[in-house]
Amino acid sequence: MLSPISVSLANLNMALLAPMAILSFGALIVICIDLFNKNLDKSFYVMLTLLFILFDFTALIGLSGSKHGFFNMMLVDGISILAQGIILISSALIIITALSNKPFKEFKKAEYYALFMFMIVGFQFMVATDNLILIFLGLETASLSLYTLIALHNRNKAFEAAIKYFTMGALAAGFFALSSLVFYALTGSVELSVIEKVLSARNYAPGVAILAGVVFMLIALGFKLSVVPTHTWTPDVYEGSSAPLAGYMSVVPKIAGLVIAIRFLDIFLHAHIVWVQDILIFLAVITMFLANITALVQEDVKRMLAFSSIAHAGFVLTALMIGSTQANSAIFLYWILFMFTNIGAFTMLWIARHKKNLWDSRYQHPFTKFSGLVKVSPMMAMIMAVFMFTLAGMPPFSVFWGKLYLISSVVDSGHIVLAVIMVINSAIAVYYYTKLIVYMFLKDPITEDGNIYIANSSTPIKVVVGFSLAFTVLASIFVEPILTMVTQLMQSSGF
């Protein structure tokens, strides 16, 4: 007779679910407050989404070490805390963005802040475990939900990048797949830690098989990180994302598959497999060379912005490639600043949005809309001057210290050819990025009315814009500690 099974609380350690769950009631609670009264004001939904993220951010600082629970599919650990803090931060920013002066169709629906609350919710159980099911689960969770909150952008362009986005979402999704039945049919597990030490007991044999399931698993990484060749979805998707949606895009999906790539690599990093080493090479210097030579003839801001954010993916790729502390730590220092200027410029964007394309037949954000901004609109041509400067790394801004502090590890690491690439690009970037800046302070305006560049600004989105440049600008009081805060989380998860 079988003895029956006994699964105690304390071993499930439910605390790790507690921010997920937050939110997962959250969004039911929006679903079910829709049910008996659908004429509540888009401010009051984002408010409450505001508030069930501050819970998820409480429950989440209140967690610490590396735990495993929930019949060891979940980690909560160093590495897991950050990214998740900084999926929170930059979701906080972005939902805000949604009480916007002028009215549109998706920030009136109760679903829109439902479905936000899920895709959260996947990118946080991506981040919380080492395993390859539930983080399968939460990639298709997220996945799923932006897809929908793409598509409620309510023009025919966002139909168009639903459809790309789903389409590429599918392929990556089918590749993670592929990778996780080659690496159980090796180890038996789908967990990376037992994953590791079987193939160390077998000293990585058969290597055919690995590689096959390392390429699996990088091209479903690059669709997420947005790397050379899966790049080819994200200026067309931003192009027909609302800008901060896009922004969005641009910074939380490429942390969550930050965070597995880091832990997938790991296994091969620290066995010194140097073909791994290569191939993560060989991606990320044709990343940035693509994506920065790409976004020199770009006619529209956004898209300009969307080879941008793949260029940077492909200069933190550089770090990946090294797998030491140093070099984790500056992935997420890099792209902690990132965030915030990031953000910062795709809500300028918002700012200026109208509902028709008043500039240009197919793009909404032309360089020639923003020419001789700085005499009808001064500040916001400031502002965005400052965005633009510090994207290209510019001292004494934000991500000046980010890449200085990113190329530093890989100097250390004895890799200098591919440190001097990276000054090469980030001086490569420096042309696309000023040449918005020729446009607002050199051109001459095409209206004298100010107020159109500034017809969807209301309060909340200027603070939004305030709290961005702030930090954008102030990034160098800050860089110590965070860099320290990071450090210490990277140790605590013994990467």
Contents of the next structure:
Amino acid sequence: MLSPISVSLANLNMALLAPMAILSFGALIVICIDLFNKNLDKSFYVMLTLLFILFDFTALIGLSGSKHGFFNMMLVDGISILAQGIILISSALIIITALSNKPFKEFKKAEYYALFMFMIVGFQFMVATDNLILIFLGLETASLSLYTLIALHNRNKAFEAAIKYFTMGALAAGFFALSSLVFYALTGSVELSVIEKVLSARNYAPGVAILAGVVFMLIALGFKLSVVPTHTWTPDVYEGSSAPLAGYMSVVPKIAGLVIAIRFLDIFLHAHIVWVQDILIFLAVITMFLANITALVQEDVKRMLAFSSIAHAGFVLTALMIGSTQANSAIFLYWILFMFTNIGAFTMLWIARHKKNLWDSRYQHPFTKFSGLVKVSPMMAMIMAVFMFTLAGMPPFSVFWGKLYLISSVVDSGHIVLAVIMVINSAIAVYYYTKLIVYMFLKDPITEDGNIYIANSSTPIKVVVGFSLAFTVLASIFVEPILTMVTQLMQSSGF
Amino acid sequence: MEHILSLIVFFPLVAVFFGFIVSKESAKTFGVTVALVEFLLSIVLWIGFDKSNAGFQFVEYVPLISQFGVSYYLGVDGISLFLVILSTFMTLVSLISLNIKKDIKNLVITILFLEMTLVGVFLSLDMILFYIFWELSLIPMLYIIGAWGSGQRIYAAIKFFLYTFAGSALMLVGILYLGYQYYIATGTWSFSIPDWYLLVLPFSTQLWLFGAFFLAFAVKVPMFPFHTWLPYAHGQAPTVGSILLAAVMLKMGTYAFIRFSLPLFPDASVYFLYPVAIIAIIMVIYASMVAYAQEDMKQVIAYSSISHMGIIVLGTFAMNAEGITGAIFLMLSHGIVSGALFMLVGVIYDRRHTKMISEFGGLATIMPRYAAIFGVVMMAAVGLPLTVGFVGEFLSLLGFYRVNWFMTLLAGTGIILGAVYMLVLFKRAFFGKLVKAENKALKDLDKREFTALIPLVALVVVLGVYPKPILNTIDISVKKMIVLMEKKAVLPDTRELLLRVNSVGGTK
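Just the form predicted alone so far, so send over the form predicted in complex with the partner chain.
Every component of the complex follows; first up is the chain already shown.
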């Protein structure tokens, strides 16, 4: 006979669930409101979503230290809090861009906002656990919502992007499940902490099974992080989805993936298993080179930014391989700085969106579109140039500091050659970012009408851009507090 | 005088932001005024500068990222003082000479931004801060060449940008590695140069780091074989771009040799003395020969710049007070002379829209004042005694004579070759008969051009006759640096060489 299970509420540690619960509640409320009143303006939904995200955020910053809850299902430690913070801030910025000047079908639907919130919840669950099953659930919740959000954009390209992303995502989910299966078979647990204990007790044998598990997991995470060779979906999906969602995809799923990668790889890096490091170095180098070289020949700014975000992921991957506190802090510092800049850059494309492809039959944002922008719309050209130089790692803008700290952590771990490869890549990358600047500043304008470039602009969007810009330009001041915070949280969670 | 260095660095930047509001018609006057104030500020700095103090003065220190040792650290010594004044002076003169009408406001703003980065490079005492200004200086130059240049301007601008950016990529790894070495040695992170000066590195480490830094500086100087971007950039750049590029931006590279390579890696510097000197001699002779073969006036001056930079590098690597002081003085004089020469070519280009020497001839009869000024500046360029060009060139070669007399002899032929190509240029353009009909109606220098050129000519003569106040101030800081190099050297060979090349002058 089963003995009765008594659970005290304190053991459950409900506070850990609060952030996600708030947002799920918000999503349900949005759906309920939609049942009663179908004629609500998008500004209402955006503000409501923003309010719940803010609410979520306040619940989040109340948490501190490493805490387990729900029978070890949930684990909220330093990196989890940090990652959730990044997810929420970028979500807040992205949802504001829905208040565009031009009307779009998807923003009128309440489902868009409900799905958006469910997606955030999914990502939050992903980073707030070390249980492979809960990670999987979070991953799927978030991804399925995201596929739908992309498809809601209601263009042929968007459907193509959604289906492509869905197919690839399904494949990745399969690999994730396979990897979990292998580790469950090996250790009898789906919790990463238990897996680590069991594996180290038996000295990481049998090697073949572990190799299979690690490779499956790297493939699954590779899809999320868009690491070569599992990056092929990225440019097409970014191109097809609306610019803010593309910007969102380049930041949020990746930080969630990075957290899982840090948690997962820590098992093997602590044990100094060399081949895991070798695989990661190989992936990082090939990702940087391939993405940067492919980006050189892109004709569309959005696709160029897609490849650039792949290259940035490759850049961060190098730190993943090191696994020291400095390297892990560098990942988060880099990603926080990168987040603002990249969201800013994609929002600029969102502003420049036009119903028709005026300049090219295939692309919405070909380079030629921006010819001589400085003479037509100088402010926009300046801001775009700052974002491009920042992504290129030009000092003293934000990403430079991340790059500096990241390369420093690589140098400190003794991988000088890898550091040299990284700077060579940032030298290659400069070319394609400069290409846009050359078009904007040095070529002659193709149109006199500057309004074409700011057709989709509105005050809220300008606020988002201004916020990103201010953070990007004044980063030198913010780096110190961010770095201190990141390092503290990283040390407290033991990475 | 508390924050005068911050003021000098950021005054142009603040002016840039205000410049956006100034109307297009007043943009040039605004630029000149700002540059004048900036120049006066640098003169105030010189007046307040303590000539008997060899160390860094007016130091400002604010930690930026204390955990990682990055700080906002400014300071000036005898080595950097005159380069700062040169930057502010040349910016002022080039803005006065400006006569471009197209997008003048953007151009003025860009030049002021460039001035900030140039001054920042020379005043930074934190390596990361230095790197920031070093890289930032590329952006305005990219824009100046690309937007106001001629011919293949975009190609030239991108080539310049990518070449120099890629060159300094390795330096970043070097900086971070050096920072880590400091962390290992002391337990704290620091990127400040005075801190790094105290760090004694093993020889093998020095070799690698010297290489990483050398590449960045060599591209900037530009040293053979990384010089190919320079003729392109000069060829397409507008006059103002050429002036600032030749007069100030190239000096960043040679300044960095003196500031970083020599005192941070004394053993590696001595180890690489001969290879670097050979490259420098190749620069001197090869560039002179190429200059002789050019048909375009601007290209002649561009290649002559490479040749002169060769002598500066040679003087720097003489490792003694005469050589290095001479090299720094030659940076100043070359800044003045090459700036003046590019401006003079700009004058004739504005009138005829060509720079081909064969298009001219007999200009002396129609433009006597122009010919006279060109003559004086040209004499300085070939290093005639009693002009500014002579002092630095002579001291640099004198310094290197202690190292190796034969190589000095080879480099000395550069002066003769320099005289050859410059005098031929002068002869073909100014003497002979005035044959071309288009040249008969040319106007002589106007007021604007005079205002810009007269200060330069005056400096050419004054500093040529009496360079002592400048030399003394430079010398004291250079001597301090050489003492530091000798103290830090880990190999006996290095110490021996330093003592040998310095003994006659009695610097110790």
